[in-house]
Amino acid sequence: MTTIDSLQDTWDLIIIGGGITGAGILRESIRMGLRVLLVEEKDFAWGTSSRSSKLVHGGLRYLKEGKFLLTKAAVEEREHLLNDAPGLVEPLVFLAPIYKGHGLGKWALETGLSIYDLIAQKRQHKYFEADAFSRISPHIEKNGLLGGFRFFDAQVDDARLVLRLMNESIALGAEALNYTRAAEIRRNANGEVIGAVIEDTETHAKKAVSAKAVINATGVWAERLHPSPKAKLHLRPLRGSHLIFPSSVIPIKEAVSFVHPVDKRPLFVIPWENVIFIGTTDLDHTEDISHEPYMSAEEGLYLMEALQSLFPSLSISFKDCLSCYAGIRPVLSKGKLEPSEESREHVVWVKKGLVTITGGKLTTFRRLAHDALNAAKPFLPPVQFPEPDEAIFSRVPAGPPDPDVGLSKETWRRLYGRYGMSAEELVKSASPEDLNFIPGTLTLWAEIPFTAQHERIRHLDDLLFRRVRAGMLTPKGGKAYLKRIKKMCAPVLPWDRKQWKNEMKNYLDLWNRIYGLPAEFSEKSVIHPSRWFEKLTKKRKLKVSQNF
């Protein structure tokens, strides 16, 4: 595995930042043949690109803002994307209830749905009378419901999407390392881009590196590294919270997109991963963005409050809730609207061969790939640029290989999404007890030891929350299987008993600040969330925030 002190002095192009952006600036550029380095100061993936609500669509409400051709370029992309990832992006059924003096009605969303279809050359759509649409969703709110809509986008596993544009990226040649930081970006005496010093995070070893260009992709961290050139319009972070509930909880198998009771807001109730989550709020993130993000208490019981006036006949509840996660939006604001107005576009801005892009959307991020290349292209030797429809991924095989080992199709379909042609070596060297799924998951057993030993991991988070989703997905994030994990993991990561000691401590105490409920949701916080929030905004004499 490279380090800094391996790593070689000179490149084409470094790329700051292993995001999605920086993911997909990497992808695109050593397809060009390009000598590209990418840093991330902390892990792949660390932020946004591992918190987002995992949805690959086209923004229906950015038709609403009349931001067509947003919505043009997403639709675009998600089918490009459905093409060439199948088992990693695939396709959502999303239902949406309409109900009497609530929310949109049935015409503004047969517009908005009929223009998603048309972007998209095929109809997706159909709409159903009030009892027809119950059967399809016997569990939702009934009162007042008029009917609703089938309809159709896609969801992804944003962490693993990264992860594999990483990976097929250095099988092509280039390099990326994690917990490395641009310590410096060096110029020469006119100014000009000439290289950056990057250090280990951990380590502190530090080295040199030349390049006549860099793209700052750090997302909402972006003006650390590049001022915004325009004095009104700045990086708002904003922060969107989900709550995770196991699939027994809340019995459906499609997607619900629908409003919030109170404020209107669009929120979405999804299937994934053998889970459901509730998401998201949006609100401004006024804590410090190097640390992880986390769901306020105030954020639960909004989420709650509109998950129970939904499906009122479940009874569900704060001790149903396996975690909670939230993320930080790099949007750019000229700060004078709610949270949910505000443009989810990006910018590039040029810098004597410094270029950075922020803002964006996950779906995009190809487009976004592109922008930044075509900013940086004087600074480049030089190129050619992929054809539009070129392939994002390596091709991988339809079906199951030859000999099988008794994976069913579908399982192959996912590992190939994931891992593209590593899934084979992947099964190949696992052990006939390990090709089993981690209860309550789609995960394989045998996904863990692999990605410990090919995917550059340095701490028990990164493998747990981000190589796969177990700890996110199972009970008190999998706490119960982290002796196994560790007796699968020791042969393959360098660590002695003591580290793997500090490691699981670290770990669990990690998930208990961060994806564990807030303190204020005990098992006896059962039923009226309004109450809840009744009661904590008392006790600390808060106001109902304006953003939600």
Ligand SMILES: Cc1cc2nc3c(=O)[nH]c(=O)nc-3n(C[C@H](O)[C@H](O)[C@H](O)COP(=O)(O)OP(=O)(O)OC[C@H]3O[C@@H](n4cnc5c(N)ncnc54)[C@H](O)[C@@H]3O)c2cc1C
The other form holds:
Amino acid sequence: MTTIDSLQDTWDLIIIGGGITGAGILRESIRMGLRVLLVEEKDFAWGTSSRSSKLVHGGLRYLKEGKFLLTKAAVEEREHLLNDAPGLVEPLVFLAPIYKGHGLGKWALETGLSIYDLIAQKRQHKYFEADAFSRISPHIEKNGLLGGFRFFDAQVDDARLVLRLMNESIALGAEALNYTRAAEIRRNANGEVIGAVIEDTETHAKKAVSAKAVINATGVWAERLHPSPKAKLHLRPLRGSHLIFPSSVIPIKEAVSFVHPVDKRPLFVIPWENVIFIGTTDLDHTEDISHEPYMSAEEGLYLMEALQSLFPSLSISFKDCLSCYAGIRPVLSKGKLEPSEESREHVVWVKKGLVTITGGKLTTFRRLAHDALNAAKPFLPPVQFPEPDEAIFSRVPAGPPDPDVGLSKETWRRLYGRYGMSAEELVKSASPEDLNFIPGTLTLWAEIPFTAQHERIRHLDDLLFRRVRAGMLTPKGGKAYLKRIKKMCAPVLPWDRKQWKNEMKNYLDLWNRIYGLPAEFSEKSVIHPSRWFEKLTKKRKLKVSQNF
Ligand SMILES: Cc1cc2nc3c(=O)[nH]c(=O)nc-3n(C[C@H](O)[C@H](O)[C@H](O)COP(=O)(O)OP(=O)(O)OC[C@H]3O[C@@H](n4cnc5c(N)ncnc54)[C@H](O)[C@@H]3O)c2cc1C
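Given the form predicted alone above, produce the structure of the same protein in the form predicted in complex with the named molecule.
Let us now look at the entire complex, which starts with that chain.
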């Protein structure tokens, strides 16, 4: 495996940032035949790209804001990815209940969903009267229910999307180093970019690498390397959090799009990987952005309030909760709007070979990649851009290989989606007992040692939060499974007994701080959140926006 010391010096393009934006640019530039290096300061997908709502969606709310082109681009990308990445990007059925005097009415939604369908060129939404709607979704609040829509969007495993792009690019000759930060952009006397100084964040080994073009795809951190050229437009870090529950607690098959009972913001309850999560909040993230973000108690209460109002008969409480997570949106702001009113569009800034791309959405990563590469074109060797409808991922079989080992068709689809053709090697190298699911998840045990061996992990949290998602999907971060995980991975990881002990300790500490519920909830989960929410809203003057 390449390290900073064995890395070659000269490249056509250096990409800084290993989230979806950087990974998309890497994948497209290797298809164009460029010699390309990506560096990521922490782990691949460590930033916002493993902490999203995991939707590949058009964004109905953008239509309401008159952002037709944004929705059009996102719906077109959704359709493209559904074709291109089966098993990774999958259709998701949504229900949108309509309540008297609450949220969008029937005709507003009908208009939005018709435009959605028009762009996708398929009619896929349907209205149900209240009785029929309650039959489809029996746990939803019936009081004031007028009816509701069923429509389609799509969902993804966000971190695996990044990793699939990264792995396929590396297989085709790209280089990508995690735990390697761009410490400095190198420029000549005229201020033109000539490369970057990169540093391994753990060994502190440094190296000057050369390229005429550098793309800064560092999301919410972008202004650290390239301050905004517009005095009044800056990155505004906005935090969004989610709560995760086992599907036995919220037994639903379809996602639900609804509005919060207090501030009328849109929220989603989403089935994903055998769990159900609710999100998201949207508030200024005032903490240091170099630290891993976590959900505050207020956000937890806000989300719980919404869940209890939507599913009053399920008696959901914090003690049912598996975990939570928070991410920071890279949102460009002129500083005047409520968080949820800020634009989700991306920007591209160019300065003498340094191209910065930030903002935008996971869904439209391919468009962002093309915009960034177009801006970098004058500094690159001559390149041919891929056609817009060309597949970005390598082709995988539509069904199980022959002979099969008895895994279901769905499991093969999921494995091909996440690992591309490497899925076959993953299964071949697994012992029969590891071809079973980790309890409560759709993840095979065999994915753990395979990714540990092949996907450049340095720490246990890389493995359990991003290569597989067991850290978020199993009780207490999978504490009960750590011995088995150690046994499976010891032969493929260079860790001695002491390091295993440290890795496990650090992993569990991290889980408690970031993915576990805030300490406030452990003792007081019996108190009804409405009362807490009221108290906190008053005490901390939590601002609730009336805007959709
Ligand atoms: C709560 C929430 C929900 C969302 N839900 C959705 C959704 O459902 N669908 C959707 O389409 N979008 C969604 N988004 C938006 C989407 O997640 C982001 O737009 C996207 O992940 C941003 O990706 P990125 O690669 O630009 O940034 P990031 O993923 O943050 O990647 C930037 C990377 O740069 C690295 N970095 C920083 N500085 C350096 C340096 N000096 N050297 C090397 N590396 C560096 C960081 O460590 C980081 O990993 C959501 C966002 C949030 C916060």
